[in-house]
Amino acid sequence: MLRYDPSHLFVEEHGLSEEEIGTTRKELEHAITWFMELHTSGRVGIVDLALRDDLLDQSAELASELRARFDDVVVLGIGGSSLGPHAIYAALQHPYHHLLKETDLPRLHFPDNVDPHTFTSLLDVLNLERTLFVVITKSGGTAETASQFMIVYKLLEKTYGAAAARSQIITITDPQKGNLRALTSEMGWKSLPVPEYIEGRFSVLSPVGLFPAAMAGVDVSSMIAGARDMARQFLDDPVSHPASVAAQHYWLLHTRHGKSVHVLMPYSDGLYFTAQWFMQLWGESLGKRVDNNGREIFTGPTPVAVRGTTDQHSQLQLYIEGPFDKVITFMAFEKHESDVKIPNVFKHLDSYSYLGGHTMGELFDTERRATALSLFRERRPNATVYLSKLDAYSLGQVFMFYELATAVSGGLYHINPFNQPGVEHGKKLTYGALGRPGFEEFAGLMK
């Protein structure tokens, strides 16, 4: 199972106290049982994502149908509906895998933005008539989403007949409501639900992340038992499982010693995207204005995703000599599972000789044990995450990790984490500016 170390979290003066853990316990205790409720009633369902095996056996299915059919499956779809399957193909699928000459695996893209040079880029690579099109919006009329479908739909229609614009286009989006979901039945495409339950960030575990996976070639079924086996261990002690005890350290370091700043650093390039992934979860969902009683609080923790060890080259003279403000949480394996030797080369070279005979995972790990290390002689609070290793299996583990960490700091900062309000005034804007209807109160306000 994931391991959460959180020994150099206890430093002098800038870290965290046994004293203060056990003296909030209580408060612990009750942001638990304030996300349980909302978990038994219904109401918040990221548990139940990774007990349930339908929406794994529709997407697994699906996938296992049109695979062989597509040399490339392109994903539209921005924030939670990119991030997650995105870290998903990152962490999981051969990183140089649109290079490989034989492979019977379809290549995933992820144009998660409305940059035209990039989006128009991309549709000149591809052969069209061999590229599925994926749309992924819960609300099923996010601006970015709807305006690359729409492009990516007249292009398949005028170029291969309303036959093709039928036939390479999945939709994943809200079973019962929403535009996307009354399009998708009047034009007969192929779909999967979002659980009405499930907001975007949330649905990493749903077919959002299962299907582009599956269609990669993801063990998707051993992703869904490292999530399951984790939610289990929740419901089995709530108070003790790493997801709770890490929850109640940041929300200490943030609300009693002034860590604003959450930096996740990953030492592997395939976890580079999760931490991305974890950007967005831990920032959309802590970061509130008001509480749960309506008290004006602006609260949350500001998320930061860097990389070992590239970013010790750009970032780690700040986080050892800059403000007091960061609690630095460390990705690692127990071992890793592939691994080069250095050979002795250029033995005259101090600089060199003595890499020679070591290995280049043994360079990557003391590099980050380094790091901690000197993090906490500075008095600059870290933790680890580990992970047996890069698999479908700890893949899972991290996701419902750092979801049930979320939703148990929710209760902890007395605000609802599984909204979104402050980020939909920009939206009405856009929609008036652009002269979407119902929205003309909102059409003069960006001249």
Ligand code: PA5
Given for the second form:
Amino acid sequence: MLRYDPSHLFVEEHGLSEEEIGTTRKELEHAITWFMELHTSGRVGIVDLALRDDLLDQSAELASELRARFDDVVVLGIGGSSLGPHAIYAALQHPYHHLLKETDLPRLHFPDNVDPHTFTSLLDVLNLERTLFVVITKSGGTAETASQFMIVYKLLEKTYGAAAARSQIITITDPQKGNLRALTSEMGWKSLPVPEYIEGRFSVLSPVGLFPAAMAGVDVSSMIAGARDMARQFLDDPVSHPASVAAQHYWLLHTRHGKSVHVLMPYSDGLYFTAQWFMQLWGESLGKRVDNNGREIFTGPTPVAVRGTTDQHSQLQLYIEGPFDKVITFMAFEKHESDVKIPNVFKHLDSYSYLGGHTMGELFDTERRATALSLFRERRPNATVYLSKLDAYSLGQVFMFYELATAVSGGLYHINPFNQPGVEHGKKLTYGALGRPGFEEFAGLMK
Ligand code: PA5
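Could the form predicted together with this ligand be shown next, to go alongside the form predicted on its own?
Everything in the complex follows now, all chains and molecules, and the chain you saw is the first one.
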């Protein structure tokens, strides 16, 4: 099971104390009761997604029907509709999959933006005939995704005609609502649902993450099994679950100790995109102007994703000697799946000879432990999340761990972590400026 080690959070002067954890236990219990009510009433589906098999089966079946026909899969989506599947692909696919000569598995691409340079460059290099486009949008009308899809659709229609284009499009959207659902029915595209009770950034364990992952050959059953075990552990004993414990720790560090920057630092290239996924989850969920009573509180920690050891040579100086405003969480493996021995060469040189005979994994782990200890000794709180290894089961646990921690944190901050009202105004200005009907009042504001 995933292991959360908070021992280095108890630093002198700037860290947690056992006493404050004890005195805020009631607040944690209230936060959990609040979230459990959302869960049992069916309004928030984080836990439920991991307990059901139907969406897993539908995603896996559709992927096995389609996988052999395509060399490339392009995920058209943004934010929660792209970061989750991207995190899975980055963690579990061969890191140089695109260079492998012998593989039956398609390459996945995540434009995740509307930069015309990258988007048109991607279309330039694809073999269109052997490319599947997966359009993912919960709302069904996000401007970035809509524009990507319109360009792709026109290209497919022009090249092969509307009927043939149909076999190269999959939509993943709300089961009932939104323009893309209506269009999907009209055009007869194959489709999977994003259940109503789940927000974009919590949707990685729905078809949003499962279908692209299954196309890439990921063992999605095992991923759900990992999430399910973590969710069941939470249902059995939510107060002492590591996600609740972590939520309470980070909330105390933010609200009582001024640790407003929450750095996630995996010592793993594969988990770097999981840290990016976390950044959206934590930031968009916990950054809120008002609490649940409508009182202005302007709260939320600032999440940052960095990577060990790379960012030891970039950010660490700041973390060790800069302002006392950060808590750092490392991610590490109990075991490296692949490792390589450093050979005993250049024995006559001090800065090389001591490395010979150790493994690269040993160096990786030792640097992480040394970084954690040096931060601790400088009174910089840090924790470590251990995964048993880099596989689908552990990744499912990570997703559930952070989703639960986010939900419980929402309860501790007394905010709604499941909405994002702050981004709406910018969207309206864009709609107005580009002439969307109904948004005329915003049209002149950006001149
Ligand atoms: O978490 C969220 O709700 C957002 O980040 C969305 O995922 C993002 O804005 C994309 O929305 P949609 O899936 O509706 O296109």
